Each structure stands twice: as C-alpha cells, then as structure tokens.
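Let's start with one chain on its own, the form predicted on its own, as structure tokens.
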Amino acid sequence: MSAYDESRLTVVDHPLVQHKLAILRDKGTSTKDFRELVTELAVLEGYEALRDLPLEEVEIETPLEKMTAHKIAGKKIAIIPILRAGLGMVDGILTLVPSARVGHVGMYRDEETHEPVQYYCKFPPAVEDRTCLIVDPMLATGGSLTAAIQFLREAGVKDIRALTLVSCPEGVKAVLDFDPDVRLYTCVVDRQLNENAYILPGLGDAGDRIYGTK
C-alpha cells in the first residue's frame, strides 16, 4: 500500500493510552468497563487534538496579587459523532470543553458493499465558524469518516479534526487522501482489514460493545 501523509496523522501512544487500549481490546472486558474506557481514551486523545488552540492574555487577581494569565481565545468547538458508536466518545470530549456544541451524523454500513448509508445529519448553528471534531472509535475502510468530512466541507467548515481510537492503514490512507487539510488523531494503527472490512487485530464491533447489543 502506498504511503499516506504522516504529517497530518498523530498517533497518541502515551503509556496510559496503551494500557487502556489493551483492556479495551480484551474480549472479556464488560460493557460497563468498555464504555468507561472509550470515554477515558477520548479525554486523552482530545487533549492532544486541542493542543494548538490559541490563547489570549487576561488580567486576573489571585488571593495574593494581580497577574496576567492565559485563556482560550474564544475558539468555538463542535463535536460531531458518527452514530452510533461515536456517541461513546462525546462525554470524554465534553469533559475537556463543556461549552462545545454537538452535532450528529447518522450512517450505517451496508453489509454487502461495506459502503456508508446516511440516514441523519444535523449540525450546530454557525458550524462553519467552529473547529469540528469528528469522533468515531473505529477507522476501517474510511467510508463513514470521509462522508462526514464531505458533509462538513459542504457546510463551509474549514478546521476539521478526526478522532478515532483504532485505525488501520487502509482507512488512514483513504481519509488523508480524500481531504488534503483534515487532521487525523488515533491511538493505534492496526495491521489490516479482513475480508469483511473489520480491523485486525482490532476490538470487534465498537457500537455493539459500547451498548451491549452484540
């Protein structure tokens, strides 16, 4: 497989991420623990994805004296989960940015073609002025993620960052080749897809494991 643009890919491989990911992958992990781990990993990944938010100086007064401090410079954030599994990452990002707006893109994968089929799409007001974080635990073929990117570009969004937990080379290449400006964050790039377009070694179906619907 030909190379992709690694300058727009960030693999968040902190030891805590690797530890939590190992438990997440384990087939014996309960639905409750799986759901909590997805939230925790979203927090750690969101921290990296928002590292370059601009700051502005503000004057504050501590209990001892006045000082110049720094706050985020009015940056507007939108979280766009791809339904349904992407919902599992939303609370983690909201822990970091409680004021963020949340939109939704609903798609399911056609089991024959493995292509995404859209059934719902709703974005927050003034989405074109926001930094949009698309969240979805798994990046397999890249079909759903590229579709969501296209919807946001058509809505005028300029700053799009995609956050996934487990990716594969095929999906990473598909997303980065599809859009020359999107930035992709993941916790790991696994070996490959199998014949049914599931990631190997992966962790199974994230939606089923988050919601206990296997």
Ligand code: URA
Contents of the next structure:
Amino acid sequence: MSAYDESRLTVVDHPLVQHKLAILRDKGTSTKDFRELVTELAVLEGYEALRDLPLEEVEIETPLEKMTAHKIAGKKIAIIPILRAGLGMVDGILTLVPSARVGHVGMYRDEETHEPVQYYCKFPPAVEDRTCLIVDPMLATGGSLTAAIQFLREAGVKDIRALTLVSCPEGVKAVLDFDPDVRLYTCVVDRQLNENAYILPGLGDAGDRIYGTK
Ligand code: PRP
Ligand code: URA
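Let's see the other form, the form predicted together with uracil, since the form predicted on its own is already up.
Complete assembly follows, chain above in first position.
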C-alpha cells in the first residue's frame, strides 16, 4: 500500500490513551465501562484536536491585580457524530466545548458490500462557518467517514477534523486521499482489515459494544 500524507494525521498516543485503549479492546470489558472509556478517550483526543483554537486577550482582575489573560476567541464549533457509534464520543467533546452545536449523519455499513448506507443527515445552522469535528470510534474501509466529509464539503464547510479512536492503514489512506484538506486524529492505527472489513486487532463492533446490542 502506498504511503499517505502523514502531515494531516495525528496519532494521539499519550500513555493515558494507550492504557484506556487496552481496556477498551478487551473482550471482557462491560458495556458500561466500554461506554465510559469511549467518552474519556474522546475528551483526551478532543483536547489535541482543538489545540490550535484561536485565543483573544481579555482584561481581568485577580484578587491581587489587573492582568491581560487569554480566552477562546468565540470560535464556532460543531460536533458531527456518525450514527450510531459516533454518538458515544459526543459527550466527551461537549465536556471540552459545552456550547458546541451537534449535527448528525446516520449511516450503517451494508454487511455484504461494506458500503455505507445513509439514512439521516441534519446539520446545525451556519455549519459552513464552523469548525466541524466528525466523530466515529472506528475507521475501517473509510467509506462512512469519506461520505460524511463529502456531505460537509457539499454544505460549504471549510475546516473539517475527523476524530476516530481505532483506525487501520486502508481507512487512513482512503480518507486522506479523498479530501486534500481534512485533518485526521486517531488514537491508534491498527494492522489491517480482515475479509469482513473489520479492523485487526481492533475491538469488534463499536456500536454493539457501546449500546450492548450483541
Ligand atoms: C461502524 C463504525 C463506522 C463504520 C466504519 O459503524 O462506527 O461508522 O462502521 O466502517 P467503514 O470505515 O468501513 O465505513 P456501523 O456501520 O457498524 O454502524 P453502527 O455505528 O450503527 O453500529
Ligand atoms: N466497524 C466497527 O465497529 N468495527 C470494525 O472493526 C470495523 C467497522
């Protein structure tokens, strides 16, 4: 497989992330713990993905004296979960940016073709002016994420960042080749896809593990 543009890929491999990922992957992890870990990982990853948020100077007064401090310069942010599994990451990002709007893209993978099938799409007002964080725990073939990116580009969005927890080389390449500007954040790039387009070693079906549907 040919290489991809690594300058647009950030692997968030902080020790806390690796520790939580190890528990997340374990087949013995309960639905409750899995859900909580997805939220915690979204917080840690979101912190990195928002590292370049613009700041503005504000004059404040501490109990001792006046000073110039810095606050986020009113950047508009939208979180775009890919249903279902992406919903599991929304609360984590909202912990960081409580005022963010949330749009939804509903898609599932056809079990035979592995192609994404869209069933819902709703974005917040003025989505084109917002920094959009697409969230989905799994990046496998890349079909779901590239479709979500395409919907946002068609809506005029310029700043798109995709946050996944577990990816594979095939999916990373598909996404970075599909869109020349998207920035991709993931906690790990696993070995490969299997014949059913599941990530190896992966963690299984993220949606089923978040919602306890299997
Ligand atoms: C999973 C996952 C991604 C997609 C990744 O969702 O959450 O959306 O598969 O695969 P891809 O990169 O090959 O498109 P799934 O289709 O299982 O739906 P769910 O979230 O409703 O379980
Ligand atoms: N979707 C998942 O939930 N897991 C995979 O490994 C691939 C796609």
